[in-house]
Amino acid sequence: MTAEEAVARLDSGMTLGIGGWGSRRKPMALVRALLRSPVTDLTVVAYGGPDVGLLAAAGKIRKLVAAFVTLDSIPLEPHFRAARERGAFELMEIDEAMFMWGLHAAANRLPFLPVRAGLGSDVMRVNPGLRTVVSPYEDAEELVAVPALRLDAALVHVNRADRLGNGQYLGPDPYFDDLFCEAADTAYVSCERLVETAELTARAAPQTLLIKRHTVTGVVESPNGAHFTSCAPDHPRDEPFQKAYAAAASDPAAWAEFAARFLPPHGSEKDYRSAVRTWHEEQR
């Protein structure tokens, strides 16, 4: 599929999971296609980075479920910060482990899973809808009942994939992308390079085959599709461009200029790559 074909299958009001972690291996080409679409009123579920920031800046988020929203080398995503300060959307902020077990619950079609994470913290205070359960065994331990993070659709990015939907990561961390796909009714996987199935295991260990074809609806070949986030070992994070993005986000006029250049509503991913290439040439 193309990124536009994948996004065309999304509807306003959906609960959308976005893989990756902070400013690492985010499906940014798919996010940019989503920005160009009419889809809005989303509940976004993510270990957030610039994916959340861009969707927040575009006013496409109704509710966010996240453990954090960061650019890694820049601690707090600036568009997310601005959106929260003006109360632009509802936020369910939970512990990283709670988030992971919420995905596990959804992947296993369970209503919730019990965890210790969150007990004794303000997570319970800021999320009054969370409930606890008591172990039915002799220990009678009280645990947090983390609700399943069930997704209508998921977007993830990996290093390699085949046409059947098998996805492979080659970097140091899977970032729970497999759980996002398993927790969703439909999942769209973008990849740095589309390869034949045999090539997935020819040069890498079998455990790198993170995403299984039965959980995937569509595959999008998108070289550098995680830009400006990292996709190790294919490419590092584009730190100079990320700094420019963050600086522009702090000023409405600067952001309007940035968005017009890199994220025009009638542009394309090819246009984006060309604009980034030209920008880098200008910095020399």
The other form holds:
Amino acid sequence: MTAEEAVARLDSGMTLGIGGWGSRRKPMALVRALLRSPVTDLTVVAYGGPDVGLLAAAGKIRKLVAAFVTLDSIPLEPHFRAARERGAFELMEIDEAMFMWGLHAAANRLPFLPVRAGLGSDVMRVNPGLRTVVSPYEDAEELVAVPALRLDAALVHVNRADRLGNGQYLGPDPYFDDLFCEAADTAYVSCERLVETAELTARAAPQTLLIKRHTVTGVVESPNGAHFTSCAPDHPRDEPFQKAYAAAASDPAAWAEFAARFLPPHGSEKDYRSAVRTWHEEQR
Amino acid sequence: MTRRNVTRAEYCVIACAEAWRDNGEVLASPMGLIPSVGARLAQRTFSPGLLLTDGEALIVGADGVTEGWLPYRRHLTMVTGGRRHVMMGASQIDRFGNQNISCIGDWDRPARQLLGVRGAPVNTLNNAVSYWVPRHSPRVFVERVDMICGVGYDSAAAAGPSASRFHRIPRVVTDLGVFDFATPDHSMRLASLHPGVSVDRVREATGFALTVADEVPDTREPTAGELRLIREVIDPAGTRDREVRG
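Switching forms now, from the form predicted on its own to the form predicted together with its partner chain, please provide the structure.
The next block holds the full complex; its first chain is the one shown before.
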């Protein structure tokens, strides 16, 4: 399917998990399609990067569940900062291990999983809904009960996939993409290249088959679909473009210009790629 | 090697490296330039058992050879399993070692949004956590942090035995000196001064009452071999001098 078709299956008010980590292997083509869609009022669950920044800037986030938002080589995400500083959305700020166990709980159909993390920190203060449990064994330890982070839909980007939804990562880190898919009722996987099933293991080990088709609703072929985040080994992060993004995001007038050029409301992914190409030529 | 040849940045490297002395086979997770140089120095000299990553998902030996795979989710197991000693940064840190990297001001509507809690809560409850502050100032060393991300000794104690069970903050290293919590109430203590820094200067740069002994030792001198490793092998480009000048 196309990114537009995937996004057409999403509704306003949904809880949406977005894979990748920081400014790494983010399903940016799907996020861009989401930006062009009327879908809004989202609860976004992510190891946040520019996906969160862009959706926040577009006013599409009602609530964010995250441990951080970063662009990696640029530590602070300007749109996220601005949105937080103007109180633009509700935030469930939890530790990154708590976040992982919340996804595990959802994937395993458990209401919560116990973790030590969170105790003694202000994560407990700013999330008054968080509860603790006492171990029923002799140790009687008090632990945080991280609630399941069940998702209506997940969006992830991988290197290769087949039409059935078997997804493969070829980079060094799976991040939590399979967990996002397993924690979700529906999942849309974009990939650098759509291949025949046999081709997936022709040159790579079966351990690279991260995402299983039974957890996937739709597959979108989107070369460079993680741009400007990294998608090793297919492409590194586009650092000059990320720099331009961050500079524009720090200033409303500059952002309006940037958005009009690269993310126009009636544009397409193809238009985006061509605008980026032209921009790079201008930089030479 | 005479003292005047050693830069402040190099004393900081030594002070960071010392954090990992006698740690055994644990993952050293340095955040920041100088802690990275320090961890690599420790691995190449007195703590050869240390595990270090390439900053992504690989564990690499001192010679650069890949010896393991450590993606984020496995990294979190190293954290909770306790086989790790991280040196994190701090936008704010207080007298009992509570640390903040989330936001400045009221959390509900921060004056300045920063990174977010990241893994500070899980780190501090499960493995040794030291801190690195390249510019020691009263804005960083505050009476009370705005958001407790890394858990300090008082907060861990208040949260109960499950929180304090594996909690440990071995040291805080700054451009001025080394600090620890080796006091009866686990409040911060000046453990050593980098040569050329006075106690008064540290006091002025600290926004809370610091425990200071009558005699404060200097941060130790690097050996000739350590200086050569830092300057010629680990950081020949001198990136350390950009993080701490002088």
